[in-house]
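Only one chain is given next, in structure tokens, and it is the form predicted alone.
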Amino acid sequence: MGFKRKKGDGDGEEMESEGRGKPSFNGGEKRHVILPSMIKNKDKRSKVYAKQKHEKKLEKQKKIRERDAAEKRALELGEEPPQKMIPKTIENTREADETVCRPDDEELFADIDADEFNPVLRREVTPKILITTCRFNSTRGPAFISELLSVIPNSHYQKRGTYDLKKIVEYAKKKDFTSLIVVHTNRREPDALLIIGLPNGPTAHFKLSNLVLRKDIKNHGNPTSHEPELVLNNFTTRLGNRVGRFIQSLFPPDPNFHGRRVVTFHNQRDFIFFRHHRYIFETKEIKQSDKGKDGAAQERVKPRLQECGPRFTLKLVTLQHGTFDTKGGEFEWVHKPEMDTSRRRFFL
């Protein structure tokens, strides 16, 4: 029940409601506001929120008109247009880092040039990929695999056994092999993968989530053989970088742009998305009212991405120097659980 009580005959102030509701106090005078969530009444509830989802984009498309003839203003004064407000996110508002890349940093080029990956990406040497399991494998590993050879090129899949990790480092060594991948799997899920750079290192340790093979991705599309164009994004930091160089060194160098294949890392707060497409182009008629002076329906072409798969997330858990060595071993960095202090401080 709404009511309306004045308050006093000397003051003249009104106080209106209509529910309850905590007053909000606004230039000051005194007015209830009332929230959708105070009203029990459902279609009552839905009418108010409705009422202020419409008030609130009239505002919005009002500061955009505003905006626009604002700029609209100063380009026809010969000034310079007023500054586009950036929104606030996570990425942009991150923690200072003293190790993010800069583009004059010399020691930075210098680490490059000696690290174990510049003979792979120098083209001295080719890329070749061996990929096994853990001893236990799972339901979903064999397909797993299956994909990650069709995604990677020049790789080969080796059955694991009960051989020791260690006699396999060696193994592929003498073949000639320049990255060893073990995909480890968890209550018949694979959950995380152990890339070991061959002969001197480094391994790296990651945890796998939220894997999505082919077969379960709609209107997927299925890969050629032809050498993927390789995508890295937002690898910032000195650890980025050198994550971003060693997955680099998993792919051939010279991608065959015939093939329209896509494989992308994109980092996001420390996430490591893969995603693999191929681009293609759609010859699409152009409707009726479009039709040129002779009365022919034109064509036009339009390019999609088509998702290929497999899916899956990627989070750095250790980076350690040399061959996988889990007593005697020295780790470049270790992720601990006392680091995550703050959700804007990012280490790749």
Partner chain sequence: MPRVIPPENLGCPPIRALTFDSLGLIKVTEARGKERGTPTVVNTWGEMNASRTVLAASIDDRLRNPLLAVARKDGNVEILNPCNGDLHFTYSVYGDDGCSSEENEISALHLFRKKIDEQAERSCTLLTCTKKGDVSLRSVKFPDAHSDSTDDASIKTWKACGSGEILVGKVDGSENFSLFGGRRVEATIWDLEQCTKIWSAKSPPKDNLGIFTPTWFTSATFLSNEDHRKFVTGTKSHQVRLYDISTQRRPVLSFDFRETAITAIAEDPDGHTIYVGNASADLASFDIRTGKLLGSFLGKCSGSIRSVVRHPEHPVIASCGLDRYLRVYDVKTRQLVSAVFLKQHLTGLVFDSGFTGEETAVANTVVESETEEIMDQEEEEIEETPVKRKKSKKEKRGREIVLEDKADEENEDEAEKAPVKTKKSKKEKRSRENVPEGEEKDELRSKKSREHKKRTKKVKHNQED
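So the form predicted alone is up there; where is the form predicted together with the partner chain?
Single chain only below; no partners, no other molecules.
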């Protein structure tokens, strides 16, 4: 190795030889810049690459050091620190979308007031959920359903039997249910969630993935039977707003804050992440040695989270107008391949 490294020091000489190797490339003029990819010897080429990479790394470190120093200096002098750079992510370089809801849009609010979830969200009707399964379910399916029952208050499980889904919808309408959730299982693994609004609400079909049950979560807590708080993140577009309101209509509108139970639906890049937590506010005395920040605060309140309940990811497949009807139903939103022309386009 040592021998090789020594040789590697003389790669300038090697470049020259490379230049000599291709005199006709640029006429009689000698090329000063030689791309490492033009080097044919792999050993030497990789050395050149390694050197370049190392130089880049050093440059970057230097830049970071300079930036930090500038910031420190600005702090010491009491000036405004230079602005921090915001990294580019797929979310913040998202394609401009005209359907994003704006708070000053009157038509939007009128439309929202007229939609199917309004009676539930205006507290005229208390939500009552029926949960059922596909025809065959086993192992993780029932376990998941029992956890869903603990997450969603006022939800009831009924065996599917051999009934048609349309018959079940009729039954649930008659029994004053406000929503129907069907957990679809494939190969003993829940893989889809069908949420049907009743009596005439939409039908949303979600793909379900990454299901982790409660017992598989480390240090999980056990949820209480209080009404949970609901966190809906990033449902920005008109479609997202509708889906968000749909999810909202599954839960009772007034949470019991004594329960300190939170259900989160976090939308990121059209994937809806479900999490279920308990939280607690702990008052902690800060040790004297730990006075890095402010020093004066002796006691501070610190919230702590404990995850409980299942953890899964949803992705919207279709949103159908009216109740479940695959043959004749009208779709409000279906995904089509021609929409997949950009990875920075999101629909929720």
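The term rigid core refers to the maximal set of C-alpha atoms that superpose within 1.5 Å between the two forms. Everything quoted here is computed from the prediction, not taken from an experiment. Numbering follows the first chain given and starts at 1.
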property: Exceeds or equals 2 Å, Cα of residue 82 between these two forms, core fit; result: yes
property: Shift of residue 57 between these two forms at or above 2 Å (CA, core fit); result: yes
property: Rigid-core frame, C-alpha of residue 39, shift of 2 angstroms or more between these two forms; result: yes
